[in-house]
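Just one chain follows, in the form predicted on its own, and it is written as structure tokens.
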Amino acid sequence: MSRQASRASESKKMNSELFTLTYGALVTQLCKDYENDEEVNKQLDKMGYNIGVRLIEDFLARSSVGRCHDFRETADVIAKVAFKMYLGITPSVTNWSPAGDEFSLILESNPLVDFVELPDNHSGLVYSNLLCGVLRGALEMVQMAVDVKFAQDTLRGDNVTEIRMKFIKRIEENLPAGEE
């Protein structure tokens, strides 16, 4: 029995490392294909957005999480359920704005940056910017417009990775004329 558990954890670790290395190859190729880091950051965000738009359906089906009633509840679900489910980590939710429309996700460890060092000539690269796009795309599909950006990054020498999320507005569903 313990032998099977050991194999399962080894397999999960191998899948995680394969994902990390594949993501690294993707970022490397984007850096070769585009002129500057800002353009690479835009492409990572765009790719992440497209992933998030599709990933939300899988998340809702697998997690059995109901509709969130406010932004605080949404933050908790993102941190405690979504990040755990897809990246195997649980970031902390902190630094709420007084209005309650902005918070930070603090990642003690970011699995995307295992084995990564940013070269000096890519100081403007936001290596994990894909995550911002995923969050933005997924939340847009559940009628929440948000602004998502990195505030701190361990790849840039910070102690933690901080993703800052700001609620912009609730998106109203526009039904075609005659349908209600």
Partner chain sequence: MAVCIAVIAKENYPLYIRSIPAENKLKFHYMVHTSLDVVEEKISTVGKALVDQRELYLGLLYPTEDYKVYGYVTNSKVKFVIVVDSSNTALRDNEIRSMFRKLHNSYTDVMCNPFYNPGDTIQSKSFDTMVSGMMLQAC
Contents of the next structure:
Amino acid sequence: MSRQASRASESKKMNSELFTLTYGALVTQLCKDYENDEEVNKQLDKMGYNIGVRLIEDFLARSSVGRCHDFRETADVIAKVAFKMYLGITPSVTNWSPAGDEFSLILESNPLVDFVELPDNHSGLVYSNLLCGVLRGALEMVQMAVDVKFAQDTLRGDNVTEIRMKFIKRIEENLPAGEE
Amino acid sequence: MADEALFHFLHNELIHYAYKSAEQGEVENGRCITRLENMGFRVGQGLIERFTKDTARFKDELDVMKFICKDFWTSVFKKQIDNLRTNHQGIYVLQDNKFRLLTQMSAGKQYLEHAPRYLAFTCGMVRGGLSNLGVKSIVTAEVSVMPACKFQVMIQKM
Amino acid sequence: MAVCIAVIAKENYPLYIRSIPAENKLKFHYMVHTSLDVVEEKISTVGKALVDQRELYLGLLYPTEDYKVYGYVTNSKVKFVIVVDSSNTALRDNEIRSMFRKLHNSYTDVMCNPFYNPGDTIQSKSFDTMVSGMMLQAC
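Moving on from the form predicted on its own, please list the structure of the form predicted together with its partner chain.
Next comes the full complex, and the chain you just saw is listed first.
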């Protein structure tokens, strides 16, 4: 990972490390608190959801993105605006299902896993599972029920990190937001 | 390059997690704070290792504290510590008049009560950073008037 | 080309030590142990300008008949020791410096791995790979 940082982006980079390390501390704490990887994955998803339902407001306020007309537009906004704004990366949107209700986000790099080496005894851990919860929570707030999961993970030996997103249904506006 | 907002959201969720599984009572409150502090400690160790990779060797303890107040604080909180005081006998007080993790909160009385939760992780970071530089300490914090707070570092002789 | 590379914790026990060839392992361990005294001397010297006090790189710690031992101390008080073959006259000071730089960068990455517990021995695959690269390099 080459980091040719100028003074200006230096502090931004440092801040990114703060997030990465904090996330790492959270994951390892969860690993200590819960007996198995599956439970940790669930917790990460839950916590991600809690973050997502609040993050969406921050996003809508700062991005001046209007209402998305279809799932394709949503995918583009997620990849080109949201990921860029919060993680400084722009995943590519690919592998659309014929029905147009499912797609993949391919991440060449994932700031959450900088410096991380997964030990052998955590082969079932989906380290970045927080992201799935965040996406799910955020989209629920804009009336979209989605299913999000990791299809590939560089930490587990794959070449890229792939997040698969599937549109389930539209949520009626008058249902209150659930908090777990 | 993660956005600052993302850290704030994560930090809040960390606090929520530390407290949700706890029961009522003073003891539990202490345990939650300790958990947050411990997570901060590990992060502080890592951050300091990165931040001091290209810096010159530190001269002495005061040199280290100044680094924490200037470079470390700026890298982590985008601003320096506003005021550093010491009794030259191992006690340092770091004052941040606009602590970034408190600025999101209102200044109401009920929030003051919860303020320690928002400081625990940072206390840990400072303690972890110092520890990795060979300085053993106890770090506590208090809020008098939001969003200003003071971090007190007590150096422990090894 | 290094024949031995070691990472020593601030409490002076090894976090990582690798040497070639295998039969000289004990000799190198002893050499690294001895070098720690020289390191202490170099960094605790006050007033005597043996080495630029602000520099992390300590330079040549001591030579033996067959080897040269170099040292480096991070701000976190972790010591790196590199032993090279004396006959390798082509190896310049700035090359040694760059080897330490690589070591330092990789060590920092290890410290930032949340699954690594500071103080434990280093068991990182990427760290191993980096060290291998320095030991098998053609001179």
